[in-house]
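Presented as structure tokens, the chain that follows is alone, the form predicted alone.
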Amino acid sequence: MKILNADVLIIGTGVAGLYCALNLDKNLDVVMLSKKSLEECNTYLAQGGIAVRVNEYDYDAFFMDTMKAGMYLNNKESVKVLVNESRESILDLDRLGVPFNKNMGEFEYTKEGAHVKNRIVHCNDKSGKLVFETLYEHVKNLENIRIVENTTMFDIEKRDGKCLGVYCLSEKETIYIGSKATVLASGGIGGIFKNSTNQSCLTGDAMALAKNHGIKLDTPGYIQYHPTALYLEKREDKRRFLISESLRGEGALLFNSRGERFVKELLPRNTVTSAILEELEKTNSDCVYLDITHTGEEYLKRRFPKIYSECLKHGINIATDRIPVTPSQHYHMGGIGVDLHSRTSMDYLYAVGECSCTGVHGGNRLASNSLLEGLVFSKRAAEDINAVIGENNKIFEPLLRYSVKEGKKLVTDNRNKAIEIIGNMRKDLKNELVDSR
């Protein structure tokens, strides 16, 4: 078994890990860990682009659509620090060179579901992506920070209540990563659901150790379905692609299979979904139509580029054909529990972005605040770390060591851990989840 050490160490290259390292003391010595490639995380998919307080008149309406869209159920101080907090996160994007769109050099921003205004920022319809190219740049230019790609974590190790780093599988051997602090931002569960908009790989790792070793868990059942994914009637896998909100913020329109409107089209995400849910039973349809029409062809490959030439690519021209959509299994609001530095109920091991559960989401993710809990809450981890990284006493060397065939289990144990979790939680939902044998 090899062994690695370091002063943090990051599981998951999504914006929440990629800003979290950014945020870090350049003087610490940083490992990030990739499951699969860099770009296997959801934070590339991400379409519509991330919400911020416009100016200081708009903090009490932010406030209040975060905690309508999530049903009250929200942690209002997580929401106050996400609301407080998101300019500073987007004004640093900026600085680092994310392409936002822009007139005459002022953000320009489009509007998404439950949002009373426009205040969502975005780079057309690929935000996430080029976040991400973004923030890699930066950090692959650090010398304090190593990247490991194909390689996923299968255990904890921790003494005396603290953790001090994580046994990992490489495609060759099982490693060791001794860290001071451990930070997991591994994303969510959509791999473990047979249609998801979600990347594959990303399957409850994390939230099944933290029930292995007795960290908190905080509201798991809670599962966000997007409305529109788009539907094909043979696809070569299970994730499906996202027709993103964004649409609907400019105008997009749904039909039935009758051509006529049922819902509200800008209603938070769960309303609108169980909205097409009750259509397809009433009309006994696979899908609904998502308009966007009126438009214009030059406007939507300008506006939104990619889903014009993904749906192209199935002979669907958005510029003269309503999109077939469906729901599928989109974000993870529960997770583990953390408080508002990000810190779990293990000492010396935090969690951000989709693996965590800030209580910021409620009982439903207001739309484009994921992106924006990554970048808000993955910097107070790392001023969290910088702050107290001194105090841990680093132990190097493993309690446990494992071979490749155990650690090949473990790895799929902890699937089939989220599996249970899941199954456990939400019974409306064990025939969507994925055969956990």
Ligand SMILES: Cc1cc2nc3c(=O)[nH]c(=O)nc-3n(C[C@H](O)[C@H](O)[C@H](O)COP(=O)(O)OP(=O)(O)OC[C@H]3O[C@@H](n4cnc5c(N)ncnc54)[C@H](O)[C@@H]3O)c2cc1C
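Write the structure block of the form predicted together with the ligand for the protein whose form predicted alone appears above.
For this one, just the chain is written down, with no partner chains and no other molecules.
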């Protein structure tokens, strides 16, 4: 078994992992893991954009929109932090070079469901990809950060209630990485669903591990279904392509198979999803239709280039055709319980981004609040680590639990055991979160 050590270990290279890394002290030695290639994260797929407090007068409205969408099940203190620190995060991304759409030097805000006003900054419909690429460009230039791709964390090492590091499996070997602080930034759970807009490699691994080690979880059953994923009768990919909420923000309307409207398009996601499911049942249909043909083709090509070209690949011209859509698993509001500094219930173990539960989203996430949560709370995790890491100045020798005795020989690279553990983790989570619904 290969052994590595780091001051800080970050599991995940999406928005939460990358922004955490950028905010750590530059004298800390940081290792980051990505399960597959770097692009295979949900951050890369985000289309719509990032919600932000537009100005000082927008605090109450943004706070209330988040609470209302979340069915008032949100943690108010976390929502306060999110709204208060949103502008600083977006200005920082702007300084780092994210090419947000602008008009005369000012952000061009768009609207999405359940926001009372335009407050979403975006890079056309490739917001996540461009945020990812910008953050990665900065991280890769830092000498204190090493990124290890195609490597899956499958267990945590702990002693006296402290996290000491993790075990992982690469294509070649099992690896133990010891660290003074460990940050779980491993994203959502869509990979365990049959229909999901998520990358299929995201299977809730951190949550499964947290559960096995008695680390506190928070509302794991809070799962969001997006109302409008592209419906294709035949599809090659398990992943469903998302038709962003910002189309409805720009006036797209929903029709049932009889050509009738049946819901106000900009209600919160869970309400629109329920209305669609009811309509599918009533009309005995497989999909409903989203119509954005009132805008011109040139505008659509410019504003929604990704959606325009993806639909065209399947013979749908969104400038002239209605888009067939159905709901699909999209986001996990619940997850590993954390405090306002992203600390889990295990010492020196943090969780940020979609795998964590700050309570910001309550029972239903407000559109475009996820990338924002990843930014605000991963920076808070980094600040906490910078402040406390000096107290934990030791990297302990690992117990090497994945060693086995073969005759008299100690075999430390127990790959089969690791694969079995990963399989079981997935099965348990699937039974709990998918089959029971």
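The term rigid core refers to the most C-alpha atoms you can superpose between the two forms while keeping them within 1.5 Å. Residue numbers count along the first chain shown, from 1. None of these values were measured; they are calculated from a predicted model.
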item: Residue shift check between these two forms, rigid core fit, E420 Cα at least 2 Å; value: yes
item: C-alpha of L22 off by 2 Å or more between these two forms on rigid core; value: no
